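This document opens with one chain alone, in structure tokens, the form predicted on its own.
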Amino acid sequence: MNGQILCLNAGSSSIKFALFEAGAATKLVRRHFGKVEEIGSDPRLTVKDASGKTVIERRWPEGVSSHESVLEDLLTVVRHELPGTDLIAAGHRVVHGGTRFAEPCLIEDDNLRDLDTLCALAPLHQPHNLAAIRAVAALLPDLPQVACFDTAFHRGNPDLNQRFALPRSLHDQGIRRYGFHGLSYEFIADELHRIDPGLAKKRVIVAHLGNGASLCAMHDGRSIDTTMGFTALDGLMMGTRCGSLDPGVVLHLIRQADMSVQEVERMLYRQSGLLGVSGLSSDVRTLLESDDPRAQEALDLFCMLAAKEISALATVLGGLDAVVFTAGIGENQPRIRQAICNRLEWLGMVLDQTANTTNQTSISAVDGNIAAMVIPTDEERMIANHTCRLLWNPSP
């Protein structure tokens, strides 16, 4: 077994993608990694090799916007382009696997029809996701595919964790909290428990803070509960969803303010969070340069719910021992997560000025009661492990 495993992980307006080497050695070797970003607009790739040079830069000629043109010129790139690439796998992200994914799987019509039939709870990532599939079976039709899904997890929550208040009949039907980032997630309790065993096995809160955001509660390093449920639009807010919301708004809206389904749909994926209450942009970082109070103000919400989760979460896990920051924001922002723990003082969260601000793994302080940390995932890595392992289970 020797040659690279390709990891797609396709959202919805960008593909994020990396080749491993799978070969004699225990431990698969990242060899290039990139990006296509703003995908339906202005479609630009940047490829980087193994210590991060760019290698390869490119943007995509006017017209050509779609994830399967996009996707089709990319493996191209990869297959022709960088130097020794013999593909003899892929792997994928898949947000979700419903009741019937538990685990990652090799990749067949059938669990496709599935799959699709779950376009509808992860409208953003699902279509993108099994787009990826589809364009590398048109190329290559004899390479192993699999699909590594966000959902799994979190499926061994406690059943009372999966549950809404609604009919058992629902319930049984599949309409419950699946919780997403898995990936991510499954990642940092690895990293978490190489960087530090014995915290590992304790009650930890991972942060996983990007354009979609996420807690999940740990237990030595399995999840117990999330803010995520039956889709992604639940829990925090985020850069363009809008998280927890009272269903009685979405009744309002079709109601009284006669708005279609896809008007509210198109709105609560696409038009709230960051994006709906600043006005301004879903950047993070757009937003904390700006001096419009709209900024601020859609800045500091985003603090306090993600601060209200955490602690709504320690009361989960009855208490707390560490809360990890990760994914873009949670990795690259001090001030954000400044502004998270600052409401988490009384449960004896203080930070260290310093190691935050140079973003450092340890960034407590020592007379703080609860560890918080910062970590950076990396969820191509956990689809090559989890595609290694399905195919020719070795020990990566």
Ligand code: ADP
Second form
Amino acid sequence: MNGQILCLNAGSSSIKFALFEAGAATKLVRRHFGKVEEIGSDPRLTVKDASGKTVIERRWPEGVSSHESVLEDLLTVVRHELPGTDLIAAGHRVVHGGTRFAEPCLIEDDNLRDLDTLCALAPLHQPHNLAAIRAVAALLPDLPQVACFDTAFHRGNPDLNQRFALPRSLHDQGIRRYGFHGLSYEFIADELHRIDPGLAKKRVIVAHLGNGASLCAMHDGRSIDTTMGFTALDGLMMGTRCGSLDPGVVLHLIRQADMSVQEVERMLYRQSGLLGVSGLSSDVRTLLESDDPRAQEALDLFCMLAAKEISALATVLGGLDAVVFTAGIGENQPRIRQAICNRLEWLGMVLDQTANTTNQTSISAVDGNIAAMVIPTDEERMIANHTCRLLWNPSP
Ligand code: ADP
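If the one shown is the form predicted on its own, what is the structure of the form predicted together with the named molecule?
Once more the chain from above appears, this time first in line as the rest of the complex follows.
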């Protein structure tokens, strides 16, 4: 097959996309990539070419801000304004695959209906993921589309690690820990194997620290445990999400503080985390530049909770050989990495200051017991690889 695979990663206020050339080369070649940000308020499109040079920048006229219209326009740009685009497939990040989807799948009417039922479990993401699939189908009904699930990488986790301490019947009904960011973790597992195959076989914790944040404990490249659970609210403190929380707080807010379920949901997903604690911003860059003590407190809490969860996952793994940082904060914020690693010194974690401040791949000091690394993630490439494999090179 020859042509391009369009990868779409549709979130609540942004759509990231990439076009990969499938052809003679064994590795898919990324031709263009970009994103639409601030959907819902003032959408902005940026498209870059393979070298990272911006080739299109565009704003929408006032009043045009819905996901549907933005997606439709994005598809027009992709098909008609980028040179040489001949789409042969689309691959999508779909956040929740429930218990049924442990592997990427070709989208058909019946599995799309099944995926609709999982929207309640990922209200911030799943409806947008599925809307992107429907928008592509409406415009290009014959284009094969593949769904790649963020939960799939964790489906093989030991049963014990998927359980909540709730009545058994609820687990059997699907109230269990699913875990997310699986496409990112799978990509990092492959990259680590390429960079240091010996280390990849050992006990590794990957810290995906972006607006959404989670940890994955891996052994021999497979997920063993992860901090996100039934929904993408659990685990680490995030940009606007609270992370782990005493469920009694939710009961109290609904019963005593007279908040509606919708209000509590909005608060937990959109008004908590770094934004909620600082009262200023969900963006680490803004908080690091601020001299407001609330900004520092929010960052201190973020780092302390991340270190605490790393220690907990090290216990699940029975020890720790490496920590890999990835995503926006993990890849670009040495001060946050340093603050997290300082709290792990008792485990034998020591950073090389120069390597850390210059975002090198290996950032640990030679006299430490635990390797620390920075590996950029690429969820869109993982989607492209899965799409290509499923459509043209199925496993025996
Ligand atoms: P998302 O989960 O939306 O994909 P990102 O992975 O882009 O989020 O992470 C967003 C966070 O990463 C923000 O807090 C931001 O401050 C930080 N970040 C992203 N890119 C950079 C950068 N180039 N330099 C410094 N910080 C960055």
